[in-house]
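Starting off, we have a lone chain in the form predicted alone, written out as structure tokens.
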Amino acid sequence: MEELVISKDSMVPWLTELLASGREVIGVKKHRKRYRFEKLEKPGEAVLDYDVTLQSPKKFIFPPREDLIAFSGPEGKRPQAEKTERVIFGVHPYDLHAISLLDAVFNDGEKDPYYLEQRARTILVGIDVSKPSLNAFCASMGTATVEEGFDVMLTPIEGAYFVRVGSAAGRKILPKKLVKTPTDNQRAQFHNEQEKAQVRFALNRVETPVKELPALLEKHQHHPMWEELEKRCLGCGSCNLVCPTCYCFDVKDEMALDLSGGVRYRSWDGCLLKDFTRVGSGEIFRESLAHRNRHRFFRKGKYMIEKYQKPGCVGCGRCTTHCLADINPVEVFNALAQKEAQ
């Protein structure tokens, strides 16, 4: 992997630069009090020192909706695809991990083509955490750095960012006058700033390791912590809204008034929904707010870890911020491993 540095000066310049190639940038913006990604007009307009953003930059690569098929008649037509290279600049390694989730779901079996269209035309920059958000917990997950799923990786360094590339796209990217090779007095910075990471978080822990939750949770599909989330939780659906590796979906047609044709959607679904789990002939295979917590925590400790060897849950922490209950998955997880240690 090629290693290179740039300094911190260089930002704008690199910014600007990609925004005159026509290419789309998304960047992370603030927003009142808080940070979400959105496009920049202005490379100015770019934060990099932020803790966390409202929600991830997945839905940009798989939209909160995104239409699948028009149809007139018995005639259906796919839209075109888009073809515009999109840069997602300042991507935190939480969130590439999760990226590198939905890469391996969309890319298993039946391939997703409209999710692998939007992928393959998005080139991602990472940059490592500097200010640890309130309620992360990457770091007991594995995901407070990353090793891979980047095309261009910056990690803050004295006066400047340590540059590692992943891809010949990131390269391609990069502004050739402004970056150099680093020293060794660079390197061991880094280094440095990689072990740093590890306890960044050190405020919220998960106490079992992410390879034994698969066991945890199976030994415990009857613990009682499962009815105490049920009195607390409102079954709203924040928590799968904000979730970077959230991927499940609902498939709607929306008619014209005169009925001559319309158009088939997909939209985001969560499996804290009631609906969820309702079919055609209206039952409702979870119908209780237990077993929906169960299948959430599952879904994130246990069946992504054993399916995919990532883990479902990359410790953001949106979900804590977000939720009108103050659910937290580290205290959920914890609680089940005391019970174990009883």
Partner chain sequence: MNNPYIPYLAMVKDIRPETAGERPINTYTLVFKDESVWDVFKNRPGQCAMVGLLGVGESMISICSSPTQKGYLQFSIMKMGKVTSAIHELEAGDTMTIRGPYGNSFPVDDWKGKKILTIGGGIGQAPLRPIINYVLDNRKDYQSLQLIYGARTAADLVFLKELQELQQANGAQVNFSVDRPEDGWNGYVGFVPAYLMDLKPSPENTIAITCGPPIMIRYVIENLLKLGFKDEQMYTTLENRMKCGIGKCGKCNVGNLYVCKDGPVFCYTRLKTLPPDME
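Since we've got the form predicted alone here, give me the form predicted together with its partner chain too.
Just this one chain is shown here; partners and other molecules are left out.
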């Protein structure tokens, strides 16, 4: 993998160049006390030392609402897809891991053209975390750093960013005149930073190694924890809404007001919501919140790992931050493991 450095002062000129290139540029902007991924208008708006964003950049590749089919007669057609190249600038390692999982899901078996086309026009510029967020536990999920799944990866070092080039598309968007070959000292700093990243998130730890989570959950299908979560969980689906790896969706049809046509669209759905499994007869397959919570944690800690050899939870901590009932994956997984130890 090609390794370079770029000075911190070069970021604004680089972003200026990207914005002038006609590409859509997404970056992190500060919104009162929080951060969110948004379209950049000016190069100086981009924040690179944020802790965590409200939503992951998933929302650009897999939008909350996406038209699948437009129709005005009996036959439906796919609406015209946007093709402009897009750069998402400043994606944290855990969110890159989440996108890798989504790539695996939408490529598996019958391919999903909507996701894959959005993905193909997206160039990911990652950045290592300098300020960990309060609830992140990504080191224990193996997602505090990243080896692949980016086009360009930046690691803050003294006065500069260490640059790893992950693809030809990534190389193309680098400002040729502003990047240099790293010195031995800068390489050493980079490796040091990668190790420090593991320590930086040591505050919150899932004690069970990721590859042992499936077996842990398998053993605890009937653990009293699920009933306890039923008492606490409000079934609001906030965890699903902010999760970078949740991709379940609903499909609905909508007619134009004059009934001349309409669209069939998909929108994000969440397995914690009661209607998620409601069928025409009114039957709900996972009625109880104990079962819905168990399903959520089994998907994150078991099914995704078994199916795609990647963790279904990347430890970003967003669900913990937004849960009104203080349900925290670290506590859930550790409580199951504690029973194990006894």
